[in-house]
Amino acid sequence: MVEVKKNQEYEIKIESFGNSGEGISHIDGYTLFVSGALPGEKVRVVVTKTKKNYGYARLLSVITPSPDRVEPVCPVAKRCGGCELQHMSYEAQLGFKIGRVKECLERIGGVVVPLLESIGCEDEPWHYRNKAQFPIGKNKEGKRVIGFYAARSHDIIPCDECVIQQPIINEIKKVVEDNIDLTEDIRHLYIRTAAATGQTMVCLVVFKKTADVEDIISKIKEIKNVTSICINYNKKETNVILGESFEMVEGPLYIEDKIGDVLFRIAPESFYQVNSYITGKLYDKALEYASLGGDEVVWDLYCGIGTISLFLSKKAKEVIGVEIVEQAIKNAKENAKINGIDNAEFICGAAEDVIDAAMENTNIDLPDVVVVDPPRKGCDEKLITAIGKASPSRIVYVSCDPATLARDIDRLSEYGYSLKRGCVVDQFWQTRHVETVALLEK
């Protein structure tokens, strides 16, 4: 068997996709990770990293290129660790995700498949994240520089432009940029926009309550649609951008977007799907697959502000959302409100509790129909469980991980239930991330 080395440079043959949308091959056996390859191609590369029965290797050139390949449009996509999958054609993308739920379901779920449905990009695919977290910091030389994080590093990467991002996202962005020099108290510009409103929240998310940002909102306040600025302290040395206490600058503390004709109020904290113009197609799929008559009663578990559950309460006798974030379901409350929705009902709370509580309490109506949209991490083993007894006749449960979505099927596979119907939800265009919406029954 040939020892492969760190450093050392090959040519090789990219046989397939790793799960990350980066090239896989083999040298004698042993396997090697190379992002940014692609099937079919011959490739030159130098081994950056070896364990004992695999490795990554960093792309020097290609020899054989793949029909699939193309430019990048951004000039720091290599660099910067957002769009994993700029360097292949959408129809690719597209192709890739498919075969990875596929592939997932297969042999983590332990099922049979049946035919998938996707929904993908129809037009350009850029310019769509409604939502942007640009860190700002120093690079090597002590300049402060914003930006995005470069792949597994805390290194900033700078970009004149982020081709995935909305264009008012850019226009803010470069204003602070500009004028970046005027204080050193931002740790991240938080933005959120939306798509059929226009408006605009900035979140300047600072170290210290008196932080010097006066001449900087100034200059935001300059910028068409935005309609809310605030500032977010947050002084914890962590990975979690948002510390608990915001001030209020201009406007309220949310903006509002549509999905179809449902109203919502987004809060900076609240969970929102970041790609507006796919969003209504994955609401609607999930509503499809309800298949609702009008007396069902659906338990939407997951619900954050209340989204899916206000978009299936016109098809339904009942909606009971529910979430264990106060905030989301405070949101949740005002969004039925606004909406003039009366049969949707929220609890906080860990939603396998609540199940339990219900099944104890003749109050509560039990679901015909449970929608759950968990975390990357999929449901709590003790969430199935709470299913699995309420027993309702379908599950529609829409992912974000195809290895965790398989997962919990197989896990639900024990109390009943099989995969009738699938379909994936191209929402993070340009990215390795994919949205699945499956439908369950016994």
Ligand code: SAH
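Following the display of the form predicted on its own, present the structure of the form predicted together with ligand SAH.
Only a single chain is listed, so you will not see partners or other molecules.
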């Protein structure tokens, strides 16, 4: 076996995709990961890091390009950690995601995958994100910058116009960028906008409020469609962006968006899907898989601001939503009220604890259908056991990580559930992230 060495250049053929859309090649059995290289391509690379059985290489040149290769639209696409797939045509991006879900389900979940459906972008796959968190700090030359963190780093990469953010987000960022030398007290710019209503919230995360911070706020006030401005105080030196206390400057401490015919109030701390254009299709698919007749009790676990719960409530007898973030539960209760929905109840707590306790409590109705939509780490093992005991006839699993989805499907198979249908819903155009809806039945 040849020894693959750091700083050595090689001409290699890319064989397949890695988990993040990077290219994989082998030199005499040794695995190399190459960001920005596509399967089928012959490329020249330089090895940047070596481990015992695998290493990483940087793409120097593409000798034979793949037909799926396109020129990235964004000039900082390679350096910024946001868009890992801009060098691929949109069809190829969707194909990569479908392949990744299938591979995880087969390899980790150990299941024979039924026909996998997919929903992707049908228009232009740009300017969709409704949320941005821009770090503000100094670059290596000591100059103050605002931008995005580079992949696996805290280097801030400035970006004139982010092509995946909605235009108003770039507009607000520019105003802050033009005044960035005024103060060192702002550490993050956090923006959320609603596609359906145009309402936009700007939140400045600061160490402290000074006259210079107020000066920047007065400039933000002049931007059209900014409906809420708030300050968030965060003095802690951790990776968590938002501190605990908010101060309202203007407007309410929420924005409102509409999906289908349901209106949602969203507080800054609450989770909300980032692609407002496709979220409705995701929830429609969850509703379709839930196949409700009107008599069912549904548990919507990891419910956020009650989006899926309220979507399903119209076709169910009763929905119980469970969510760990208190502010999100407050939003969920409000959202039920403003939409005139009275068959949805919301409980704040860790899904695994609430459901475990509910199993002992005869006042809580056992579910006919369970919906779960956990963060990337998937469901807690305790929750899987509780769902197994509750024994719903259907489980609709909304997942943002196919590896943990596959693991949880495998765990649920011990309770007699198997995968009946699956749909990859591409919410994250240009990025490696994958969303899947899966239907499991006894």
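Definition used throughout: the rigid core is the maximal C-alpha set that superposes within 1.5 Å between two forms. No experiment lies behind these values; they were computed from the predicted model shown. Positions refer to the first chain, counted from 1.
- Comparing the forms between these two forms, the C-alpha position of D212 differs by 2 angstroms or more, with the core used for superposition.
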